[in-house]
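Shown here is one chain on its own, the form predicted alone, set out as structure tokens.
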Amino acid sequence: MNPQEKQAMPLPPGPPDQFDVGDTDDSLVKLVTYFESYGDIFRIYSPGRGTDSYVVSHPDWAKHVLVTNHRNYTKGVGINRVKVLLGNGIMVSEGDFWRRQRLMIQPFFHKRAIRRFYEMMIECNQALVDRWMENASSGKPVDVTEDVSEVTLEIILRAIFSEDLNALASTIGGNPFLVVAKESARDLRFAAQFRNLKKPILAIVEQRRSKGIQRPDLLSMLMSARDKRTGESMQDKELIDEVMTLIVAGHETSASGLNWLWYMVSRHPEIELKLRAAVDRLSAPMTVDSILSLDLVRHVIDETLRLYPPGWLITRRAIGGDVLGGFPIAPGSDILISPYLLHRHPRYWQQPEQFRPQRFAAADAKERYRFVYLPFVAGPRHCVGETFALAEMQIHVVVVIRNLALRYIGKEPVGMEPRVNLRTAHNLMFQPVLR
């Protein structure tokens, strides 16, 4: 298609009124409220970017962008906030860097190689069910938002530092790192705080360089990642940005999913019923291959990510122009990818405001979902986390059930906080009750 032809075409349908979405709390309910106006792509003027935003909704549309058309567009909306946090790591750098870096780094999240860290994540989950058993004996609520936060924190920073964790903590007198826990806001404020850690992550590498040290761990085998093409080994730049990348998305997706997944649980007891008989039928003593191997466990888990993905919108700017829906779209437009949406699209599932892990032990499942469910995105720049994320949740879940009921006690209704991640806008307090 020529540009005179592009020219000639409609622009796609979409409201009066202009914001920027993703700059204001109630971006999630006005997208959901055009969505619903307008169908699979609208239109939305940015006042801020001056630009206009094509909010797609459609599978095929997305799998363009994400996929068949990747090269024509880079990060969008956002990604200037996030770049001021966290550097130039693979969640937002771009071009043959961002390949170079993903090539290096992806091998170290393979099932095979983050294996390792099963049995932390197992130790690290416990710890967390002997305090909460110990609330429940005296009849104490729990604070299940702040305390997945940290227990989710804790075991990526063991898989990234190992036994260093516990060395610089008694050092300076305590975890550096969980301000990123404690700290919800993702502003300017936040950012000075975090880039401090990058001092005490530099003194650790610098330590293991000088003494020859190697550790079972993420950042031993960032250190000793090298680009195929030219035999050599990350900047020391380029290695903490990884890091603190690492720390950030190995984080917030896992908190925000897990908080989410047991007010759902307390609401449907039915399914609680069979989580528990699955988890008791695991013949002891409970191993890792046995915890995932429990396919409930798993469906719930998609589930909750399904109804309330952590990452609700996925955002790209087009290179050049290009057609999307039968709809042109000029170079420098933002389109935005709302998995919120599309996980809740009533052409592709049925009762999509429904809680029912059960649709994904559908024999046509994964056929079913392959554009329509992205909670880890979807493409060259699919979370490489993906795995180890899954894993993690997948453990705790079990690791609780076996010894735990959690029976919300908090507000309602629990409202959303659209952010970077999609959180409860407020945290969710339990009772725990001993099994």
Contents of the next structure:
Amino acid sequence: MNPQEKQAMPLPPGPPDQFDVGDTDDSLVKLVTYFESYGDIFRIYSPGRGTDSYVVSHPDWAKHVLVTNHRNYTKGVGINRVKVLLGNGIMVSEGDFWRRQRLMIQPFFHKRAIRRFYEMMIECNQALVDRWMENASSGKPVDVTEDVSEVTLEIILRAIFSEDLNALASTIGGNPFLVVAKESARDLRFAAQFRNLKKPILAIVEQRRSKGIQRPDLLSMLMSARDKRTGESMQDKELIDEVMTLIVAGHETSASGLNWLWYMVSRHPEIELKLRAAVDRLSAPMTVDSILSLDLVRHVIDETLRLYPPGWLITRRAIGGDVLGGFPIAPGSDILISPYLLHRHPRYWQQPEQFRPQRFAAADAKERYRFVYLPFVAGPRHCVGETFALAEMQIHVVVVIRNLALRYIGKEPVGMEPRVNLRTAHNLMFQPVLR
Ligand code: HEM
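The form predicted together with protoporphyrin IX containing FE is what I need now, so please give it after the form predicted alone.
Complete assembly follows, chain above in first position.
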């Protein structure tokens, strides 16, 4: 297609409303409304950037941007805010540097490599459940939002630092990373507190290096990783950016998924009963393999991530011009793909608003939902921690269900807070009940 032909093409429709998607609390509500009016592609003028953004909710076009023509796209709006926290870690880096880092990090997240963390995941969740059981005995409620945030933080920290985490906590007089779980704002004040964490991390790196200490954890793996082409290891700054990236990317998303999961399960007693029955059928003692073999647990997780995808907005920026759905995309335009919209698209999902985990049980579900189900995105920049996250969530659900039921006693309705992650608008309180 020549430039004149491209220019003659009509632009996608869109509302007169102008706003920076992701910057306002009502962004998601507006996207849902405009999707209902305009469908698979619509245009929103972004006053902050002075350009149009295109909201794309067609699986073929999502595939085009994320996979087929991914080289024409960098990360888009919102990435600068993430950069303040994560420097040039793989969540934000681009081009050759990103490729190099990704190749160095990815092998540590393969199924075989992360198996070593499964026992630790069980231990952390068992400690949480022991606390919840005390609350159950004394009739005290639990703040599930806060507690799942803390347990997923502890899991990723122990995966990164293993025993050095305890040593660090006893030197400093507490877990210095707790601020990440306790502080929900991701503003400049948080960024300053977060940056303070670099020092203790560097101290651990230096101590390991000077004493030649190797531990079975992600930090040692990252320290020993080599660029295949040059044989070089990561510089300290690069190493620390990657560690900070794993801490943030590796805990908020899983926590938000689990928080929504308990709410959805508490609202669907028939599913809770089936979950219990499936967990009760596991013969004692439970093993990691038996936990991970429970299909229903996996389907409940899949369905929760469908209705409430923590990464509710994927943003990409076009380097050169492109064409999507017959519409011209100018260089520099932002493409917004919202898994939230795709996951509830009425053309692809039956009764999309309903919580029906069994939809994932069909033999062809994986193929059928390939590009309309993107909780971990797709293509070269898909979530590196997907297998880790799914295992951690499955283990959490089984350890809890085996011991307890969680009755929701908090406020209704539960609103959504679409920030970097899709969170509940308020913390969720539950009464744990012994089984
Ligand atoms: C339910 C849990 C999780 C969800 C829903 C999730 C979702 C996502 C999504 C949507 C992206 C892509 C963002 C984009 O392309 O704009 C992503 C990237 C990433 N995730 Fe996850 N994630 C989860 C858990 C984890 C965990 C546990 C880790 C690490 C232990 C992790 C590490 C990363 C990293 C490093 C990236 C950047 C990859 C790259 O750009 O090369 N995530 N994740």
